[in-house]
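As structure tokens, one chain now follows by itself in the form predicted on its own.
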Amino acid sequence: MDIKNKYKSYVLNTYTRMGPVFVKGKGSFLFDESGSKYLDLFPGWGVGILGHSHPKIAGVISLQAKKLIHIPNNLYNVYQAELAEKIIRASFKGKVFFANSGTEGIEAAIKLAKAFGRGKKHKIIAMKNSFHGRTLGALSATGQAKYQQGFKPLVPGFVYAKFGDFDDFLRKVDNKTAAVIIEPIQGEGGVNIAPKEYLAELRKYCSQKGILLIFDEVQTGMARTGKMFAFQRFGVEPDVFVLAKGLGAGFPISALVVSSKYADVFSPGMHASTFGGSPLACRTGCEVFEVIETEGILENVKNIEKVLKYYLSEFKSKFSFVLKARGVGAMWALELSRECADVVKKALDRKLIINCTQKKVLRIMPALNIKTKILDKGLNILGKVLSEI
């Protein structure tokens, strides 16, 4: 039985799968069973910020796996403390809780907001068109009905405001509001960028009213926008933010980062994660920081931004069905007037991997260390695909 038939026989059908069977990755390229080479401009759904199998990341995973993989969180391990320090030094004074995925980090943030409310305030304002994860709490915070169908009743207490509309936020807030959760850039929602002024208004209001401001930086964190964290690009500091995806550059890890003012809301026994913060995961995260700092990743994101802005703006000018080109750093989208699933398929046929979200939005999020000449090659392929439509 070949691999695809084994999927049909043994793997739950929760994904619409496509393409060949991949067996190897190197940098911005994937290789299938036959040895064919694919240029990946959406590595690991935004996880692969350093491309596939970066030698330093692969090296520390191998080294640490031979030394110590896992111990429980009631014991100390070196790299959990080291990684927490790196995150705090790169962001703001506070403390960190480690888990394994973005949705787990969001669940921790939701629980923190509930604990902060102390039973008196329990509502959380989320944004329409947002995406925060697939577990029940994160799903309840996700402002898209299509993901919630079939899973109701959801966790109560969530209210949805229009993204970027401060007046609508004011209409939704009340004296039971404990927190606001927002992606500074909605990723799955179509690479929608929050106005700086809007985030600044939220920050000011939340400070005045004693409401937690939570940023979901699962996708935008770890240099994706040209700053280590997106809130630094917007100049608005949240009380809490969540990291995942790029934090392990392919290895599962997430982090809830809480400012000093709220770092004592959780006490022992209030939250936990069996696998969160393992020596293996945290040493990997430490190495990700090291690579970002020593290999000029932030500077390279500036180059990526220039290239993507140029090509995608050209596509908008050239093709009438391209309505908008938008993005920052290495996080960009083309909004089309038509559905784009076939564009992704045609690109894959040409050995280029990109993503379609919201049915009509092409999403491009390359590795942050991609060479501009390789990015040029991929975008030229995309241009040929668009010209065929």
Ligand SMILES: Cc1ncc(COP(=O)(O)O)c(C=O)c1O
Contents of the next structure:
Amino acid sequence: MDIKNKYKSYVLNTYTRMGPVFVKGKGSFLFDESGSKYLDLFPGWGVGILGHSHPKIAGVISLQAKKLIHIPNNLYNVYQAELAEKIIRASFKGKVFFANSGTEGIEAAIKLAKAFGRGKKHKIIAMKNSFHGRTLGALSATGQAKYQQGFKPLVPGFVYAKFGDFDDFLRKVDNKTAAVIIEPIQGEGGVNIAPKEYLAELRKYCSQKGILLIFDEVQTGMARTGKMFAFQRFGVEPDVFVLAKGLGAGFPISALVVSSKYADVFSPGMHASTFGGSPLACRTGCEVFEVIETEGILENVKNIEKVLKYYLSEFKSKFSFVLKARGVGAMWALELSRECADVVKKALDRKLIINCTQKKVLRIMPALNIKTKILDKGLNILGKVLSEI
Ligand SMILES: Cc1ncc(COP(=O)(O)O)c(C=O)c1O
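Target state, the form predicted together with the ligand; input state, the form predicted on its own:
Once more the chain from above appears, this time first in line as the rest of the complex follows.
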């Protein structure tokens, strides 16, 4: 039985899959079973910040796997402490809890908000059109009916405000509100960038009223926007933020980062994870920080931003069906007036991988170490695809 038939027989049908069977990755390229090479401008849905199988990441994983893969969290491990220090040094004074995926990081943030509210404040304001994950708490925070359908009743206490609209936030907030959760840039929602002033207004209000401001940086964190964390690009500091995707550059790990003021909300026994923060995961995270620092990743994101801005603006002026080009750093989108699934398919036929979200938004999030020449090549292919539809 070939691989696709094995999927049909044995893998639960929760994804719409396409394309060939990939067996190898190197940098911004994927290779299929026959050795054909594909240019990946959406590696791992934002996970592959250093491209596929970066030699230093692969090296450290192999080294640490031979030394110590996992020990439970009632014992100390060197790299958990080291990685927590790196995250804190790069962000703000505080402490870190480690988990394994974006949605788990968000669950931890939701539990922190509930614990902070001490049963007196239980409401959490989330944003319409947001995406926070698929476990029930994160799904309840996700302000999109299509993902929640079939899974009700959800976790109570979530109220959805219009993204970017401070007046709507004021209509939703009350003295039962414990926290606000927001992606500074909605990723799955279509690369919608929160206005800086809006985030600043939220910050001011939350500080005045004692409400936790939580940023979901699962997609925007780890240099994606040209700063280590998106909140630094906006100049607005949350109380809590969540990292995942890029933190392990492909190795599963997530982090809940809590500022000093709220670092004692959790006490032993209130939250835990068997796998979270293992020596293997955390050493990988440490190496990701190292590579970002030593390989000029933040500098390269500036170059990526220039190239993407140039090409996507060109596409907008050239093609009438391109309504908007938007993005920052290495996180960009083209909003079309038509559906874009066939664009992704046609790009794949030309050996280019991109993404379509919200039916009409093409999303491009290359590896942060992609060479601009390669990015150029990919965007020229995309230009050809767009001119053919
Ligand atoms: C902003 C954001 N939060 C949370 C998640 C959930 O992450 P995971 O799929 O690792 O659970 C995602 C995933 O796409 C995301 O983009």
